[in-house]
Amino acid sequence: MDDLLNIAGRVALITGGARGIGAATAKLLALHGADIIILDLKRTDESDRTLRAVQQAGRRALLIEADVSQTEKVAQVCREAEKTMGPVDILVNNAGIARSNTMADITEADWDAVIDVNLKGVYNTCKALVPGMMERGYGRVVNLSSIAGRRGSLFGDVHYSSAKAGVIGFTKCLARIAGPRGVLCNAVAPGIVKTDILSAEHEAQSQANIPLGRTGRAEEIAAAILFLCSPMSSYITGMVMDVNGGSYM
């Protein structure tokens, strides 16, 4: 069972993994063999622990700082950290934002910084490392959606739902498109999962909507991109993984 979700000699690039779901999944992975690429945002006190949290599992450690958002910065730093790391074999594109705004008074601004960051930034990280993958026929991208993608926000945040369903039908086109070339995408949406962008307000909300009962552990999303990048899910792509407590069936 342990060679079925061994990804031993892997190098993974994990957006937004320096706290939350992403750290979790750095965590997760390492502790699963393979080494790990943080890209995020800046350096911060989070980004150190998880790092060290990946070194002491024996695997070897890289943050490289990048808005995820940004084409040429992203296409830049991917290059330096495969120069650094070799081939990037896993891509979790992680890194997300979210803006409390109902259709009312949502403003441009944060339409396109939600979009931008949302589902942008997965372009960003597939046009810059999917094309090696496929020369060298080997992939896995694990791209995170959301429940909002898949039944719109409850919290009427039509950016994040657009941005998220988005994520989804972008993930099913490049299953298309890789799939021949030996490379898996699919896509994971969570529920509602303690992080730092998850709101009091909106977890208080959503709880009699989860038959589960609870809110979700970054840990546990974790999982599910674990089995997804492992040799478990070898006949598996363009698949959305739905990991909610039951909340969207």
Ligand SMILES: NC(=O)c1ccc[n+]([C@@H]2O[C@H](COP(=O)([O-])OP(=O)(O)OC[C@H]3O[C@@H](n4cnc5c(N)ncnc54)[C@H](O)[C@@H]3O)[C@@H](O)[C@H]2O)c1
The other form holds:
Amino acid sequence: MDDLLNIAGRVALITGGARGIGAATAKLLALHGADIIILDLKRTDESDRTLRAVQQAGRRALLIEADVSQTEKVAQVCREAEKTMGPVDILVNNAGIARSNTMADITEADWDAVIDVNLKGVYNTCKALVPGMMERGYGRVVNLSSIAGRRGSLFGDVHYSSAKAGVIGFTKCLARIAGPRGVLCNAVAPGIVKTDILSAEHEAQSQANIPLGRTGRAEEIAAAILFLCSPMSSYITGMVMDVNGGSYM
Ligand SMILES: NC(=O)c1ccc[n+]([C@@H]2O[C@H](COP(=O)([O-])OP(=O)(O)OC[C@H]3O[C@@H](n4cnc5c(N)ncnc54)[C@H](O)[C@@H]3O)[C@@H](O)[C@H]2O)c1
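What would you give as the form predicted in complex with the ligand, now that the form predicted on its own is on the page?
What follows is the entire complex, opening with the chain shown before.
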């Protein structure tokens, strides 16, 4: 194993790790030596499959059931998870939702749900886990933004674009706060990636704008996340890494 990608002995918590980009990340980080905590809404066949893959890589795996938008609940499950698995060194804020509606028909409930999961969720886990990282003098935080937060969504979903742009501001501010205490904080902004969150209609509408000429794979986003969790990125903080086949540059 390349030492610069070695994260053996680290404990990583991945929100929304049951499926999609989160599951690909859980498997890749496990293959490079990390024990994995998945925080997701509830146990499902998908989450069980991801946990099994982590265990098959020889690492410990734990599922904690919680909604990232619930501040008290997230604090409680993070405390419990750290008792079981040890202190969290790596936090990947990946849980996200999209609501496929445009400015004119976004309800207040849609707005709140999209902001609460995609943006407040990041605040909730960071509030629970980053102070401990800073005390110990080591940590890696990777937040999932989106091309929608960089250039504005092509689909009119202003709530999603706002949340994902907010994640970038959060990331840069936290990088300033936590950097002096050894905690690096970066964002990854995927383009169009083949997962459950992507509708066939949006996938088709996006193709003309992708220089690499295809939709991305979850594993290609996980690779960027691994890089930002590994010793290879030890002098990078406050960065947004675009992983989008050239759709936005
Ligand atoms: N797929 C894409 O095209 C794309 C593009 C840009 C950004 N992203 C971002 O990447 C991240 C991962 O998305 P994905 O494509 O893997 O989607 P996905 O729908 O396949 O996976 C999302 C995961 O988050 C979990 N989740 C949803 N709401 C939650 C909540 N309130 N609390 C805890 N867990 C919750 C789901 O159960 C699921 O496991 C999201 O933040 C998404 O916005 C995806």
